[in-house]
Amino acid sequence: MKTLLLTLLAAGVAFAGEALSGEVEKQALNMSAIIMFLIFVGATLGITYWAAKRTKTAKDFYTAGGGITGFQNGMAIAGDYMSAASFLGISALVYAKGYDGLIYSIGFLVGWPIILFMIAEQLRNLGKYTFADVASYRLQQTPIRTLAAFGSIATVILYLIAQMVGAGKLIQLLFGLDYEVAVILVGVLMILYVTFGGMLATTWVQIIKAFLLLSGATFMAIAVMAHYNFNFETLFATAVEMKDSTIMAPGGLVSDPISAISLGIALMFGTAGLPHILMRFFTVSDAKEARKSVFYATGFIGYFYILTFIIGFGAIVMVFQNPQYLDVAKQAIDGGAPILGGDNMAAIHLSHAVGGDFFLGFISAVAFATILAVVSGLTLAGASAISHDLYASVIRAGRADGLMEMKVSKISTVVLGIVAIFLGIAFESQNIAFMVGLAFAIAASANFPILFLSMFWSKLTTRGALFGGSLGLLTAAVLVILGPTVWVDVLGNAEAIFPYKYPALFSVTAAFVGIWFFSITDKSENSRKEIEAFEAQNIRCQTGIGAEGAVEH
């Protein structure tokens, strides 16, 4: 599809619904992609049930009791991290341009070591729910955790939104399900796993849905590369024969030096400021188990990446040129036809080729249990950020009970579910790739910077993170606008003001920028305070003594 390729350029596909959106066509019903659909929303919501009995306190809803293991913690990220455009997107991108669709699955992998050696531990150590509650450590509460929570919420909901259309889209297509009666099921499902089973449920499902589609990806892999004797020499060149050499070589998506170090920088940066990755770091007891779980997650991670690879020029093999999945209906001028439902179909199609009706029912009913993953990390990492940012630390300063924040989440979940679902139909036919690089550009930009300073920077000062912060985003937001995504793909206009589709190398640096020259500039009595605290900060970031304290609190 067309929306694919701009989609993915947004720098956003690892959550992003614009790449499973566009004119689709419903296909045939297909019975075990319906039965195996059925049975994985029966074992969620029993899941979910499960879950709500053990969910009494805040600390249960917000990180499962900080009783979560490394391991699980880690496949629950990955979980979390790998979407169904991640799967159908990056397979498709790989399928339709070759080699350099490697860049996104690197791209996404390189952001994981940031986290794994400068922010888990310490994240882990100072917090206690949010990544808000380490930005505001020794800085003033009010504003900072304003800031934060916006940023988060920015995030969250322009995430949504993408999930939601592609959600409506994906099951639209693998089910014959209207689009409305789709958006409106995955709204539900979300709420439900939310508002009942908290993060408990959140995890489980991201746990199963990891499972689930490792495996699946794990033999579509297998089954093409037996096809070829294990022999990726002959893979690829019988892929060059079916398509051209230029599949092999790179420079085909990001060609010059400005957008290839701002994607970069967008990936990297974005990945390690997104709330919901950030809030898994306070489902597990302490910070040797948060290393643990960016270490699980980065290799499973990495080697979904690596099998979706493959699974791109398994398709290119496979299903390129087999009359069974070809458009013929939509034949092109060079007398080539698509394959039917467009590229996004790629990795579904191969699914088939390899295993048949039953095995495209499994990877069908995984499309959909990925997207439900996702959309509940989100949903509850919004809900934290309104629940124990806004209403516990700012509205209430602190004073409110566990039980009225948990409350008031639960409200904010439903609140927000709503919301998503509305958006999700109401941007149906919109093209909505700007939000996806909008909200990839804040967490790179206001998030990242904030964080990261707060840890790792003696003088950082309230008046330097807001300010700073606050022209982070909104130069990213003004870039997103300026740039080609918005002001000629949506608005309209012959060329953009701003001639890059990635807005980070410049927004990043204008966040960093001023964090730093507000913070020099400011002499006032409490910026002195602040410098002081950074010591004491400093001793717990890094070796923890007093975080379980301050995490029973």
Second form
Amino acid sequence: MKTLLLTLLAAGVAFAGEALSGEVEKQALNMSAIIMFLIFVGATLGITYWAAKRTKTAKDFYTAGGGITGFQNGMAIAGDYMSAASFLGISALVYAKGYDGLIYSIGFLVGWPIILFMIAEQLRNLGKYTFADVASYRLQQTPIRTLAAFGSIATVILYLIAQMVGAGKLIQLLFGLDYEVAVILVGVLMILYVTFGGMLATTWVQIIKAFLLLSGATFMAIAVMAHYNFNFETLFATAVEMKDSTIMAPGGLVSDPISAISLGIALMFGTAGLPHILMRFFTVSDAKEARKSVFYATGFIGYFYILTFIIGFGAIVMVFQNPQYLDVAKQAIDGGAPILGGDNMAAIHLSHAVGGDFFLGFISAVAFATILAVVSGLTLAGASAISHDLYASVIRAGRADGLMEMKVSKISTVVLGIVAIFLGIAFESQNIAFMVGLAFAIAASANFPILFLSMFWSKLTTRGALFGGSLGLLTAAVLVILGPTVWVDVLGNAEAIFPYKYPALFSVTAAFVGIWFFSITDKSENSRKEIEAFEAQNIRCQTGIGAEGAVEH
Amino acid sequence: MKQELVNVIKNDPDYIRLISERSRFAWILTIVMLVIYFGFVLVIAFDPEFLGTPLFANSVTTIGIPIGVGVIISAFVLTGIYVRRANTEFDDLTAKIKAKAKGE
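Output the form predicted together with the partner chain next; the form predicted alone has already been displayed.
And the full complex, kicking off with our chain again.
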């Protein structure tokens, strides 16, 4: 259970660890899946072509021209969040542990209302292309942008590796392609979407995928419920008969309160510090659309988690102990009733059980599309940090010309894509379960505190943000390395130096205390000016007067 | 933004009202969400058996199911409550502040 939880931490890596980390058997070519996937690729490349013609300026490239509606953006945000890992991973957790899967998914959802109440509108009013725009609004550009860009790139790379490795293994399993071929395919398609179509193509790919995934999951949930005359009691009773009654109550997913709270903080604040999510708030026209985005996103994501819960139980009753999906070879060694490809395949097998080969192909293609869409969003966020924060604001000190900046971001996209392919191949057989957890920890401990305090605390100074943010980042990284996920599981030591799997409670506290301390002790001339500038910033933050892209006539 | 405009807006009673009302409302909703979520987490940590209580006599369905789903729905409902008030009251106030700022 513990390894499963580690594997699942922060959704990104579910299938990268546990079930798919061992030997993955290449499956026979799955023709219906491949045909449906080709249709998806064809359609999205068409969208990319359409988007490319509309992507002329840096603003178009980073924010789709700021013309995405709240509903569309809500769908795209939900798409960013509903990765293949959260679909397969959470349904697998429900399949294996029942109620614990529900607990886990709830942690991912509750960050959204907080984002809405605290930062969504403010972000839209203050920012332009990246969250560093907001963090450095009244502070010194060079140090703050550099730190924010570093936090963004670290988050993006860690997340990308996890997604690429997961993608390679999943595709190998679903489509029968070689691991390397799969990784290269994902990398190349992602580079095409992002370089040519920018944010507009990335957003629409995400919207289409979110629609397909929600439709597919809805169909599966309804098919399962129809079997039991839409009576939950009958479904649960059958599931309990097949497993045991522990699946109906908490089963040790969160055992001690410190871990429970720390995980909650990582999920909540981490979500509010993920660069590819924050960037989505700049694609809408104003604060009103920004807040509508979160409303719709929360609805879609919550609905999706309820579906995965039903799907997980559906898999217990229709896949578990079904000889068709039984891994006979594994059963001979380990006993029990293991399913082909491991628990993470539970939802995939269920799609076959309720809809046959055709629907299996559809869900497989959707899973692939999901990976593509998520890596595209990540890469765009990483490229923006390089081109907008590092190149235009730091190296060229804000004097970069827009076209040149866009060129740099396209080059960065290609470079990031190639790096992702290489890292994806290099990490194929490594234990990468800690990576998304670390990404969330960094987002929660470096990106979020700086962003939050820059908007809400007038006494924040450059020195405070720089020292406190770095402290948060380092604490998160060091505690993850000394903790059970890396120290024991990766480095093979017997016992962890830091006992908790999730460092967020400690690293987020370190960041906030650090920022507070180094800000209030900062008596420089600069800091006085920065504090004075808060008032003007706050007016724009609260009302949107003078905001980028705001409609003011 | 010019300093004169900053001074005008920051003393505008509508602006003061917007800031205090909205931040109060946002904090209340945030605290409600935190209490619901961490309350749920603490029940899991300290009294997991409670969530395993049957929902009604002899039912397999436990009380944890509607509670868990309820937490998900509460997140959505809270965002709805915020958006509803922000779309009307707060946006009206903002529009008034903007109109006055333009007149200066």
